[in-house]
Structures are given as C-alpha cells and as structure tokens.
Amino acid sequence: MEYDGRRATDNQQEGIMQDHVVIFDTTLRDGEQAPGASMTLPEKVRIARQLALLNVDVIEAGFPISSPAQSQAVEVVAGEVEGPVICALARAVEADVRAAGEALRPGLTGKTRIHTFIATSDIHLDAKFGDARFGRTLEEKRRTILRMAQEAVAHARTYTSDVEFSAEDAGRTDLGYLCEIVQAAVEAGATTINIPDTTGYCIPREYAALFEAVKDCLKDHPSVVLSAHCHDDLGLAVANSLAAVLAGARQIECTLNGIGERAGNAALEEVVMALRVRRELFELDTQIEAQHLAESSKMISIAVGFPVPPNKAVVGRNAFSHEAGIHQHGVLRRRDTYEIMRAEDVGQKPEQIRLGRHSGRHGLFSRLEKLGLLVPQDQQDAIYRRFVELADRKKEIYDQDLYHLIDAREEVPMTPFYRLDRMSIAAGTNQPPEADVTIHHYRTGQDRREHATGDGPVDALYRAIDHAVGSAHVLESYTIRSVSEGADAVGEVTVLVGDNGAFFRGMARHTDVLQASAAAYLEALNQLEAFRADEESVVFVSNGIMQSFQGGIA
C-alpha cells in the first residue's frame, strides 16, 4: 500500500497548538550536535520515552539524510514512542525531504512533522551559496532560495500535513526578505514558521521585534504557529525565547539542560518553569509534567556525559539549597521568601539546607533537630562557636561532622571499619562488567571476598563492596574530574552516600579512576559506620530535651 503521511488532520494540529505554548524538544537532534554529545540508538529511545513522559508536544528525533544512524533513530522513535508529534529535519532539498518522509513512515497515529530549513541571511547566502547556479547577485540568490523553500514545503506536504519551515539565521536576515520568504512558505503549505536566532546574536528586544514584524506580515494566516529557536552564545537563549512568546510565538524549541551547538540551546526546564512561575505575565503555560524535570535532566546528563552544573537553574543540585544564614532563616519560616517555585514540583528534594561558613544558627539547629540531635538552650552558644570554627576549615559541613559538634571528646583520627585489600574488574563488549573485591573488617579481623556484576565497572565495583561489607547503600551522587593533564592524569572521585536523611562524603584521587572510585566509596562507608557507632553512645528523649551527653559539651 502506498504510504500516505497525511494522517494527522489540520484540525488535530490546530487543537495541539492553540491553547498553550508548544514545547518542541530538539535534544535528540540539535542537542546531540554538541561536541561529544552523540547518543546510541537505545539511549535515544530511552530519552524519547522520557520526553513523552514529560509530555512534550513535539520531539525532533533527528536529521535522516545526514547518516544511516540518524535515519534509523527517527524510524525507531516514530514507530515506538507514543504521545508527542515526531519530527524529522530536512534541508530544503528534495533528497532531504524524501529521506525525512521515509524515516517517519512508521509514525504512530499519524503524528509526524517534517521540519525543513534554508539559510536566509546575506552572510549565509554569500558563504554557503557561492555556486553560480544559485545566482550571481544577492537578489538572484534570494529568488533561488525562496523558490527552494516553496518547493521543499510543498514536497513535505505530500508526506504529512504538519510542516515546519525555518529561515536559518533569521536573527541576521533582512526583515523585508524574511517576511517575503515566510509568506511564500505558508502559501506552499507550512503550518509552523520558525524564526531562529541561529547564532545567539539577538537581544530580547530586537528578537521580539522580529516576531512582531513576521506576525504582522502573516496576519492573513492566523492559524500559522510562530516558533522561537534560540542559541545561547550570549547567554540569552531563554530570555529571547520568552521575549518571543510575549511577541506572539506559540512554540519554543529547546533541549534538556540546554545542550546543543556551541554554547547550547534554550534549556527546556528553564523555559517551562519561567512560563509557569510567571503565568500572570505570560497568560500562557505549557503542558509539561514538570515533576519529571530533574529525572530527565539526570538522564540526558548520563547519556551524553555532560555533568549538570550545581548552580544550574531548576535542575542543579544547588537550585534549592541555602547556605547563607539569612536565607536559611527565611526559608525555614516560609519557603517562598527565597524559593519562587517548589523543589518537589520539578522533581527535586525540598528544603536543602547546606551548612558552611555563611550559615547561621537557624540553619544549624534546624539540621541538628532533623538528625535527632536536640541541643539544650544553655549549650547552643558553645555548639555554634564550634560550628563556626569548623566551617572556617571546611568548604561544607556534612552530617557526620554535626554529630561530633555535640560530642565533647577531642577529635582523633577515625579508626576505619573497612579496608580494601584487593580488587579486580573485568569489562568487555560482550559481557556485563564484573568486579571481585576483598574487604578487611577491622571489628572482626576477618577478610571477606565477594563478586558482583553491574551496569558499568563502577556499579559492579560498588555492588561487590556492598556485598563484602554486608549491607546495601544509597549512592546519592558520584562525580569524577581530572585534576591534571595527559594520558596519566589524576582523577578525583567524590561520592555522597545517604542513610535515613544523613549524608556521608568520600573523596579520593588516583591515576586509576576505579581505584579512586573504590577508595572514595569506602571513605564514605567508614564515615557512615563511625556516625552510627557514635550515635549509639548518645541518649535523647522524644520531648526535645537532651537527657545526657557523653562527657558533656565543650
């Protein structure tokens, strides 16, 4: 049977796009174009399913003509992922459009889109269309580009009724010519017009003016959706996208964590939460299920190997953390003093009080209370003085440090509970990673050897260590960074292990990152065991009064 891509009706498309800001996710296409961000097919399918869980409207799954792997990715995503419209990118060239249409053939329920584009700025026309067949003068080249755009849109309409046209480098395109070419694309059948700031050159005011002008020149086509696609070369991708919405855009093209070419794209999580938090200003929202944002951010971070900066808006580890005493006091009394959105609404943990040299009494004693370390009023000044002294020596105060603050004993080097005596790790292309470890238990004087497999070498190693120490642990975070250069660079591994609301940190350096990973994990476990042992020596009563401190409080 002959393939007919025109299965999604215009009414369906109109219904999708009229009542909210459409989120067009291009993580799998533009996001993957970030250097080093390539993904495997299974990773792309997992990300696409996560995007469907997020309830994005459109997933741009790839650029089929660019490689067989890209074409396959679009085919698989179109055939296996339900919910969003699945989109394929194509230059305004017949072969590209055909490749996109064929790749979208398996599209479920007919929800497919072809996104075709061509450069329109004078800079691009001069640099990319120098061949005489495109014309010798600027005006001749413009006429050729306009015709190519029309033909590409018309060809795309033979595969699907949902066609998007992009004027590449619209931010630096002559405004009169931009209006002329988008009008021609709409008349050829485009249902969405994208006005991209391809180079991140625009500032919000002038980008908004572009949309106002294009909206005016398309006033006879009110059903056409205007789309913003912004890059972050000047750090303005999200600001420009929001300015476009205020000027009439009803679709924003963005990526998870803002990954993409050069400095990246507008970050999906920032766009979504800006529209939601400032709904009274925009009078519009998205259909995103925001509670999945943090999970989605972690997923793409793992897939492409780009760590999420701790200060990253919305999804960063510090996004809802407070260290300054004034901030801690305020947020403990009322969260919206310093939090404009709820952490749990984006999948983060609420009220993360981080203790350091800027923290005050409220933050300290609130955290102690959560740990069950209830300090009598007449002892609090002494405890706070010790806290300030410790905070001046450490970047961050962890839960095991807090326990020692209320213990009068002099600090002595911690006696370890476990020691790694031997480890071996095997990994290959056709076998699951496996680890074999021998752990010495200081309490019993015995050695215990265990074996485990895992999703990766570090996972296998940590599973084997858990078997050898006799209990499972929650790995809250694992980070690795190079602290030197060259093939024999030293790697620094930092882990955070959680236990009933308390957190224990381990850090180690080694030229062998697996050795560093094992040492860091064991340091955290030794901190945890020391905390448990010390905790048993202190007695508290439930009414909030400390009954006794071993040795009193200094």
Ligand code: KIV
Second form
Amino acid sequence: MEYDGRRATDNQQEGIMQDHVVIFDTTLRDGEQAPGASMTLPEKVRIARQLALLNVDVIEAGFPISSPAQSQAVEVVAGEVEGPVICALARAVEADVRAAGEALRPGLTGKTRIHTFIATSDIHLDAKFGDARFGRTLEEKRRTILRMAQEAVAHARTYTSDVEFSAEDAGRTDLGYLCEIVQAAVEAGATTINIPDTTGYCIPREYAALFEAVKDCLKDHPSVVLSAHCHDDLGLAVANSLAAVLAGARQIECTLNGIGERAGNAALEEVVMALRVRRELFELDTQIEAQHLAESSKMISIAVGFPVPPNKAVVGRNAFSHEAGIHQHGVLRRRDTYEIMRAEDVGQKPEQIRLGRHSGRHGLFSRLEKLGLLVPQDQQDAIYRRFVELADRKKEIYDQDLYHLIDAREEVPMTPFYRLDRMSIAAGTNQPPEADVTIHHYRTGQDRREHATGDGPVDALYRAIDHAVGSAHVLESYTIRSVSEGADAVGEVTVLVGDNGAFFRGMARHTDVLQASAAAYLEALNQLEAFRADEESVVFVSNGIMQSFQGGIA
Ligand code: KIV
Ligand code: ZN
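Having seen the form predicted alone, can you show the form predicted in complex with 3-methyl-2-oxobutanoic acid (KIV)?
Zooming out: every chain and molecule, the one shown earlier first.
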C-alpha cells in the first residue's frame, strides 16, 4: 500500500488529522537547550500559552528525567495549557519513560505524547555505547539499541497511545539500519517516526532521500506520521524541513526564532510562512494562527534574552521595511512588488518605509505627506537636500527628525532627547565604585543630576545615567574592544539597549573607556527615545504646517 501522509492517524491523536503539516514546537525543550536560554517556570507556562494561541499541534514541554525543574515544567504545562498535545522527552530507557509518563499525568485534555529517542548512527554508537554491556561489535550494539527502542516504545504505550520515536543522528545513520529500527519502533507501537538531522549535516536533497527511503520501508504502516527535526549548523534547517515535507514528512519540529542547541533548530515562523506563501507548491498548510507570530517571537526573545536580529525572516524588525528608493517607490505603488506576504498577516506593521541614506524623494515626500506635512513645490529641493545631508550623518531618519527638517532649522540634533553634560567617577580599593552624572533633557530643557554606586565603574555610571534619564529599558549587551595599541589605546564600546522586543545600538570610541561607555549608552538611549516618540506621534495639521504633536520635542 502507498504511504499517504494525509490520512488521519488511527491512534489517539485527536485533533491531528493529516490534512495539514503538524507543527511540533520544541522551544521549551530543544530551544531551551541553547546555551544561556534557560527559562523559569512562569516563563515556560507563558510561552506554552502563547504556543496554544498560535495553535501549534504539539508542545514539547521538557525532558522530565533531566531535572526536577524540567519535570515540574512538563507537569504544570500538561495541567494548565489546553489545546495542543503536550509532549515529554525520554531516552529509550525505563527510568526516563517512567519519568515522562508520570510528569504528563495531569494532562488536562488527555492529549499527551511521549517522545523517546536513541542514537542510531555508527559514530554515536561507537562513542556513546562503548560499555561492553551494549555489545562488542557494531552489529551487537545495533541489536541492543534496536531492542532498547522497542522496549521504550512499548513501555511508553502503557502511558499514552501517542508515542513518537526518534532515531537520533538519523542524518548520519546507515539507511538499512535506520529502516530496521523505525520498523521495529512502529511494530512496538510508535505512531510518529522522527528522522532528526541532529548535527545539521544534511543538505535538502539528501534529507529528502532519507524520507523517501523511510516512507518506503513503512509502506505497510500508512498511518504513521513521518517527522522532520533539523538543526541549523549549516543554515539549512528550514530548507531541509521543507524538503522533507515534499518527500512525505507531515510533522515539522521547530522552535520560535529558531533557538536551540548550537546554531539552533528550524525556525517555526519560517517553516510556517514558507508553507503558506508557497502553498501552491506544497499543497499543504499548517493550522498556525500566523497573526500571533511577531508577538510570539518578541516574547521568546525577552524570555531567553536573545535579541531578534533585525533582518530575521518574518519576525525581524526589518522584515517588512524598505529603505532603498527604488523599493520604496515600488511598494508605495503595489506592495507585492517587494513583499511576498502581508506584514499584518504575521503580526507586523504594514508598509514600513524607513528613511535613510538610500531613500529617494518619493519615500521622503510620501512619509511627510502621511505625517500631514505638505511641502510646497518650491521648497522640496531644499528639504530633500537637507534630508540627504542628515541621512549621511545618521543611520536612520525618524519622524522626529523630519519635523526638525521641516522646521527649517539648519542644525538638526543627532541626539535630541538626552545629552551628557558632566560625569565623575570614583573607584578605589576599599570603596564601591561611584558615579555622578548630569543629563540634559531636551524635551523639558532641564538638567538632572544623579549619583549611584555599582559593581564596577561602568555599572555605577550606567545606574546613575538610568536614574537621570528615568525611563524603562534593559541593557542587553555591553562589549568593549581596543581599536589601537598601548596603554592609551582607543577603546570602542558597543551597547545594545532593549525595550519590549525593540533593540537599539550605541557605539563610541575614546581613549577614556568610561567616556566611550557613557557616549555609547547615551546614543542607544536616544535612539530608543526617538523610536518611542515615533510610535506615539499624533499630528494635527492645517495649511500644511504642523501645529502640535504628542511625543515631540519641546
Ligand atoms: O536533535 C535531536 O536529535 C533531538 C532528539 C532528541 C530528537 O533533539
Ligand atoms: Zn534536536
């Protein structure tokens, strides 16, 4: 019988009908395995609720045997999050499967899955199963592993009828052995077979061939769901996952923002939108409520502390922004000239015309018009000239800058919110470092002086600046490097400041690294304020002259 991935499974997998690609989210398990990405229990529950809102089919909530915190996370998510199947990971050993089964017990709707795995590639067998009790020869080890897989699957079936088996490092596993072990797992009761490219080694053609081969050896089990699980070591995780779908996979394992071990996993938002945008090609879709993708991406970025790169596909801040004149002209006429999906369909702001040094007159004057700033024909050349001069000095031109431009001021301040007027720092052997700063607020015209102590001089300085600025933000990263040699070397400081998913960079160089630190921080804070003010701006216009605006500059 031909394998037909679109048939409904005959097992417990209520809600998982194979007329769509099952989205198995592993942000809370493989995602959390990314170095530095650990999440607290409340964060995990919040993310799991968001995943339910996104309508993922399966949430892999943790690896219960690995720690009490992991076990508790699975228990709480299974007990509190309704909708998706809740899954727990277990190695193919008795204690792991028991821990997974017990952690899943509170399962709200009874939709629970145990995902058991064991390594199958020769390299893993050799390195991980060296102990003589697994056998001496490769063949003996393979027999032992196969038996362990069967036993683990059968044991998992005593807790739930929804059992997934993964052949770890399938991407580098001997094909004949891979077929044997997946057949054995299915005969023992596995309902989903996962073929992970654990090391991100495969290219799409090879990975698809694995699925063709496995599909063929499971042709007598048409209801078994084949699953792709790809790592991004060569940047191919999404491409490989999609190639697997074309070859018969009907489940993709992925994470928000692609976080995960090493280079990460396939990014959920990318696989979902690739399937949706190219639906005519795949003839399949997912059940994801894509309008929640951007907020989900922000949420995980904040929880794990990894900023979303601005150029990140689908959810990056620049994913729907156009700076180049030709592009702006195109999208202003017809969005699909340069956009293959609608920003609002993934929860992003539509038609983001970003003004910078590559923008043309069309982009500038259409933005001004949107702001209600109608520039008379005879003034347009002068305004455009001033815009080009400013764009050469500034990375991005915000609406606030445009107001200044129109206001006919010759000097447009680069940092229109805060200016550091004075700083003094004291550090010594038996005293905590102290900093004293005076910040000028352009908005109010007032100076604010503050004092703070800290763990080190930069910490004290940044705390004092935070007090003097008085706005909420998070210092995401601080790096310093020497850009010349010797004790009087020039230090270059780069900081990243974040607020609610938006990130702003400041950079400064100085022989005095504390001055560079202060200048870089102020630059980032000014960018953040410009961004905030931009978001808040409301303009009332008559006769082409701006009358008032909220969030503007006093
Ligand atoms: O990458 C991998 O092989 C895994 C398994 C546990 C499925 O994460
Ligand atoms: Zn993995």
